[in-house]
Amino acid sequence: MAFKKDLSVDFAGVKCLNPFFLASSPVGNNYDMISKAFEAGWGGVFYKNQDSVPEHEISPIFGVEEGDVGRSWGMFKNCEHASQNSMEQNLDYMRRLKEHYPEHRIFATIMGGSDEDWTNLVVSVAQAGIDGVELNMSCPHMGRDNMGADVGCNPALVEQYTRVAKKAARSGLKVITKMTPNITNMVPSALAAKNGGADGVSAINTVKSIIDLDKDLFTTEPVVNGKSAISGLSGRAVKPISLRFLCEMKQNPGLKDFPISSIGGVYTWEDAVDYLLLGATNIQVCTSIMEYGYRIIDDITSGLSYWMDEKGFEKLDDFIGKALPNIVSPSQFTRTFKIHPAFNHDKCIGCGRCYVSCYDGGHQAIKWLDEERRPQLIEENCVGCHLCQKVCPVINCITPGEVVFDEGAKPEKIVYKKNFD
C-alpha cells in the first residue's frame, strides 16, 4: 500500500478528500466512468459539459502533435463540444454518484448563451443534489458565437452570467466560473466573476491552436471530411500558460484569497505541486487520464505524500501558495553579479553542443581546451546566462561555478540552484 498523507482540502467552502478532480471532458461523462475513478482515489469530478442546445459531435474529434520520434503524446488538439448524453441521463448519473459516493464532490459543468439558458441549466442540474456548478465561459471552439470563449473574453458578460447563475442556484450550491486562456489578461474576467457572486474560478481551458498541417490534404487535425478548424490544445504544452495565469490571479490583491481550480498538463505529482505552490486549492486532470487511465491518481497522491514528508509538511495548507512571494517582476531582480558555469571534463562526451549554442546563440564565451573538444570558459565574454548548461545532454556535466560580482558591488550570499539533477 502506497504511503499517503492527509490530502484533504477546502475548495470554495467545500471539504474535499483531496484536490484532484476529473476535468470536464471525456474522462467524466457517465456513472460507470466516474464511479471507477472515485474507487481509484479521485476526490471529485467536474461532470462533462452540458449545453442548452444538444449538438451532434463531429468525427474524428482529436488531433495530436507529431514529435521527433513518433507521436508527441501529451499535446492533444480537440474540437469536442458537449456531453452526448441527454440531460435526463446525466441527472440520473449524478444522483446515483452522490448517493453511492457521498464524500466525493460533483460539480456539473454547464454552458449557456443567454440569461435564460444559464438559469434553466443551473436549475436543472441542481436537481441531482450536486455540490456545485462550473460555468463554461471558455470553450475555444463552439459552434455558436455567443458562448464559450466569446463570453470569457468579455468581463461584462462574465459578471452578468455569473450573477444570473448565482441567483438561480439553490442555497449551498457553489458556483465556479471557468476562465478562457485565449485572452491577454485573465484578471479582469476573474474579478468580474467574483463581482458576479462566484465562489471561485477555474482555469485554464484549452488554448486555441493549429497543429501540424497535413501536407496532402492541406489542412490540420482533426480532419473532418477534408476540413478542420482552430480548436483547443491540451496537455503538457499548456501547463506553463496555465501556471502563468494562476500566478497573476493569485498575486492580484482582489483575488489572492479567491479559490482557484487549476487545469492544464498535470501528469505527475511534481506537476500537481507546481499548481499548489502557486495557490491552487483544486486541480483538474484530463489529458494524462486519456493516455494512462485513472490509475495515475495513485502515483500523484503517493508521490505528493512522500514529498510532503521529506519537506516536513503535514497538510496541504502548509505549502499552498508558498512560491508566490518568489515570483516577481523582472525589474526587481538583483543585477550585481553573474554566475559562471563550471565544466566537469570527466563527464563531458565532447558533443560540442555547449560551444555551438554559446557561439551561435550566446556570447562566444567557450573555446576548446584540447582536441577532445572539452570546453573551456572565456571568462571575460561570459555573462552567466547558462545557455550552455540548458543544452548539455549530460546531467551535471555543466553546473554553476564561481559567482562574480560587478565592480563596486557589495558581495552577498546568493541563492541559486547548484545542481541540475
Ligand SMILES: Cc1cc2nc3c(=O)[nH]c(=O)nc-3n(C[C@H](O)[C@H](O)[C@H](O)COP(=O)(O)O)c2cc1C
The other form holds:
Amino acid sequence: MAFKKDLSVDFAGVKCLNPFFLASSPVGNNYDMISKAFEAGWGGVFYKNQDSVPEHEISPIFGVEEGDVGRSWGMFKNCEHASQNSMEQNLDYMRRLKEHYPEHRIFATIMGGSDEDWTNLVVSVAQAGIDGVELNMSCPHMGRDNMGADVGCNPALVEQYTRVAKKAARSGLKVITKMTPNITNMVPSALAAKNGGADGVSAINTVKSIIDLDKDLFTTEPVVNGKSAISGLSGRAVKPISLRFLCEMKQNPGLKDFPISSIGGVYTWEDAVDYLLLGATNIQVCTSIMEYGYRIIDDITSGLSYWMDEKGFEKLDDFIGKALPNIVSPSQFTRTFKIHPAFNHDKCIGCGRCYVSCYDGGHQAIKWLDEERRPQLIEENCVGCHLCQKVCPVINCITPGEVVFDEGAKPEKIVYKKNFD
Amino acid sequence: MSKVELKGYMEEAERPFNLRTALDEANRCLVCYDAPCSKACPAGTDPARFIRALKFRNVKGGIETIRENNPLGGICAKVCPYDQLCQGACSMTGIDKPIRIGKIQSFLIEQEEAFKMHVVKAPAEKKEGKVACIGAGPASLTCARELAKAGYSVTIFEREQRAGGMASYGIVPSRLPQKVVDHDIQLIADLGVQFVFGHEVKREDLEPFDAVFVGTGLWDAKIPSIEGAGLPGVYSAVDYLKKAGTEKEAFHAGKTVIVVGLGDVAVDCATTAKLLGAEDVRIMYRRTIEEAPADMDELKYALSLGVGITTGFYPVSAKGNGKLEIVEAAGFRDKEAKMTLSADTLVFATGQKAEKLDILDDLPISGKGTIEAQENGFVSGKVFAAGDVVNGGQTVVQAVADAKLTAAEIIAYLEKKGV
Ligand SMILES: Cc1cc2nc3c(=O)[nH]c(=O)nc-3n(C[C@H](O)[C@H](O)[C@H](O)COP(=O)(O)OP(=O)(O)OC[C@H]3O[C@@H](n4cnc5c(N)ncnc54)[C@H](O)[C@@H]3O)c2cc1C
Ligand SMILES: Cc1cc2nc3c(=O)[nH]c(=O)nc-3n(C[C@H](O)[C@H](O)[C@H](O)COP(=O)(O)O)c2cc1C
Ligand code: SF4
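The form predicted in complex with the named molecule is what I need now, so please give it after the form predicted alone.
Now the full complex is given, and it begins with the chain already shown.
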C-alpha cells in the first residue's frame, strides 16, 4: 500500500477527501470519465461548462508548444466551448456520480449572459443534488461581450451575476466565481464576487494568447479552416501567473479568509504544494490530465504525503498559507548586503558558462583561468546576482558563499537558499 | 597510443545518474498506456510506475515501488540483462533509444539509502510459523523478505561468511559494487531475518522449522578432467571469482590468463583478471562469437579493457612444473588446428552444477543436477526450492521472480498448517 497522509481539507465549507479536483474542461464531461478519475484518487470535479447558448465545436481545438520527445508541454492553447452534451444528459451523469460517490464533491460550471440565464442555469444544475456551482466569468474566447472574460473584468457585472446566482441557489449549494487572469488586478473582481455572496473564487481560467505561428499558413494554432483566434493558454506556462493572483488575493485584508480554488499548470505534487503554501484550499487540474491521464494523481498524493512526512506536517492545514508572510513588496527587501558565489573547483567540469554569462549578461566579475579551465571570482566587480549559479549545469557546484555587508551597514543574520538540487 | 580503458577492479564501469540527469532520462519516457517495460520484468518491479513517479518528481514514491516489488531492487538495477528485459521492450526504441531503466533504478536505490527509507516493515504482530532458508543468495534473500514481511520468523543458513551468493562472490564489483548488495541485504536483515554464517546446515538444524526453502545455487564448479587439471593456476570460474572477490587487489590474478568459455561468467572472469592487473588476458571459446551466450555490452566492455578472444579452440591439456606453464589447445570444428600457449592461469568458465544436498531426504534431482520443483517452488513435504538450484542457472531477477512465487506458496502452506 502506498504511503499516504490525511489529505482531507475544507473548501468553502465543504469537506473534501483531498483538494485535487478535475478542472472544468474536457477531463470531466461524463459519468465514465469522472468515475474513473474518482477511482484513481481525485477528490472532486468541476463539471465541464454548460452554457446558456451552446456553440457548435470547432476542429481541431488545440495547439501546443513543441517540445522534445517525451517532455511535457510547456504550454497548451485551446479554443474550446461548452460541453456538447445536453443538459439532461449532464444532469443524469452528475446525479449518478453523486449517488455512487457520496464523499466526492461535484461542482457544475455554468456560464450565462444575463440575469435570467444565470438563474435558469443554477436552478437546472441544482436538480442533480450537487455540492455547488462554479460561475464561469472568465472564458477568454467567447467572442461575445456579455459572456466570459469580458464579464470577469467588470467587477460590477461580477457582483451582479454572482448575486443573481446565489439567490437562485437552494440553501447549501455553494457558489464559486471563476476569475479571469486577463486583467491587471484580480482583487476588485474577487471582492465583487464576495460582495455578491460567493462562497469562494477559483482562479485562473486560461490566458489570452497566440502561440507559435505556422510559417506556411501564416496563422497560429489551432488552425480552423485557415484561421485561428486569440484564445486560452493553460499548462505549465500559466502557473506563475496564477500563483501571483492567488498571493495578491490572499494578502488582501478583505479576502484573506475567503476560500480560493487554484488552477493552472499543476503537474506534480510540488506544483500543488506551491498553491497550498500560498493559501489555496482547493486545486483544479486540466492540462496535465489531458496530457497524461488521471493516473498523475498517484504521484501528486504520494509525493505530497512523503514531503509532509519529511516536514512533520500531519494535515494540509499545518502548512496552507505558510509562505504568505514571506512574499513581500520589493520595497521591503533588506538591501544592505550581497552574497558572493563560491565556486567548487572539484565539481566544476570547466564548461565556462558562468564566465560567458557573467561577462555578457552580468558584471564581468569572473576571471577565466585558461589553463585550469576554472572560474575565479573578481570580488570587487561581483554584485551577487548569482546568474553564474543559474547557468551552471552541475548540481551544487556554484553555491552562495560569503555574505558581504555594505560599509556602515549593521551585519545581521541573513536567510538564503543554500541547496539547488 | 593505446585506446584501451584503464580502470580499477573496484571502480564502477559507468558514471551513475544524479537527480538532474535521472530526471532528464525519465522525462524522455513516453508514459505508455500498457507499459511494455513493466510487462517484461520477470520480478514485477514495475519500471513504468517508478519512472513515472520520477518524471512527476516523486522520488520517494518511485523508491517505494521498487522496494515493495523487488527485495533486491538495488542488485537488479546493476546486473539485470535489461537489453533483453525491460529496456528491450521500451516503446522509445521505436523513435530513438530505450530509456535507461537500470540506471534510473540505481539512482532511486541510491536515494533510498540517502533518505534512510524503510519502505517495507515487518508487522508488529508476529506469526507463529518459522522458516529456514538454506543459502543466502538472491533466491533465499527474496524468499526471506517476503516471509518476514508477512510476519513469519526466518533463519537463513549460509556456509560462507557473507550473504549475497553469486552477487557477493561471483559478479565482479565493477558491475556490482558490494555496497549495493549490502544495502539490499541490510533492509532484509532489518525486518528481523536471522542469518547464521559459516555454517554448513545439518539435518537437525532444520527440525524446528515449519518449512524449509532451498536456495543453494550452483556451486559445484566444473573443471574438465584434462591432463594437468589439478595444477596450481588452474581454476574454476567460481573459485577464481570468489578468491578475487574476497582478497580483492591482494589476489594474484595471473599474468598470462586464459579464460575458457564465452558466457557472462567467462567475460566476468576475463574483466576481473584484467582489472586486477593481468598483462595478457585471452578468452578461448570453442564455437563462434555469434553462438556465444555472453551479453554483447559486457563483451564490448571486456574488449575495451584489452581482453582478446580466440574462437574455435578448446584446451586439451595443461602442463607445467609444479604450476601451470603451458596450455595446449585443439580446434573444435577444425580438426587440424593445434595451438600451444604460455599461460600461468587457466580459468574454466564452462558452467556450474548444483552440489549434492543430502541433509534432506527425497530431494528429486534432475539429470542436470538441479532440484526438480513445481512451478510454484514446492518440492515435497515441507521443502520448497527456487533460484539457480532449480532453474539451472539464470539471473538474479529470475531468482527473485521464482522466489517471490515460492514465498507466496510457502505462506499458503503455513496458513493451511495454521502457524
Ligand atoms: C560470474 C557470474 C556472473 C553473473 N552475472 C550475472 C549478471 O550479470 N546478471 C544476473 O542477473 N545474473 C548473473 N549471474 C547469475 C546470478 O548470480 C544467479 O542467477 C543468482 O545469484 C542465483 O541466485 P541463487 O540464490 O539461486 O544462488 P546463489 O547466488 O548461488 O546463492 C546460493 C547461496 O547458497 C549458499 N550455499 C550453497 N550450498 C549451501 C549449503 N549446503 N549450506 C549453506 N549454504 C549453502 C552459497 O554459499 C550461496 O551463498 C552471474 C553468475 C555468475 C557466477
Ligand atoms: C481544452 C480546455 C477546455 C476548457 N474548458 C473550460 C470550460 O469549459 N470552462 C471553464 O471554466 N474553463 C475551461 N478551461 C479552463 C480550465 O478549467 C483551467 O482553468 C485552465 O485550463 C488552467 O488549468 P490547467 O493549467 O491545469 O489546464 C478549459 C481548458 C482547456 C485546456
Ligand atoms: S483525441 Fe480522440 S476525439 Fe480527439 S481527434 Fe483524436 S481520436 Fe478524435
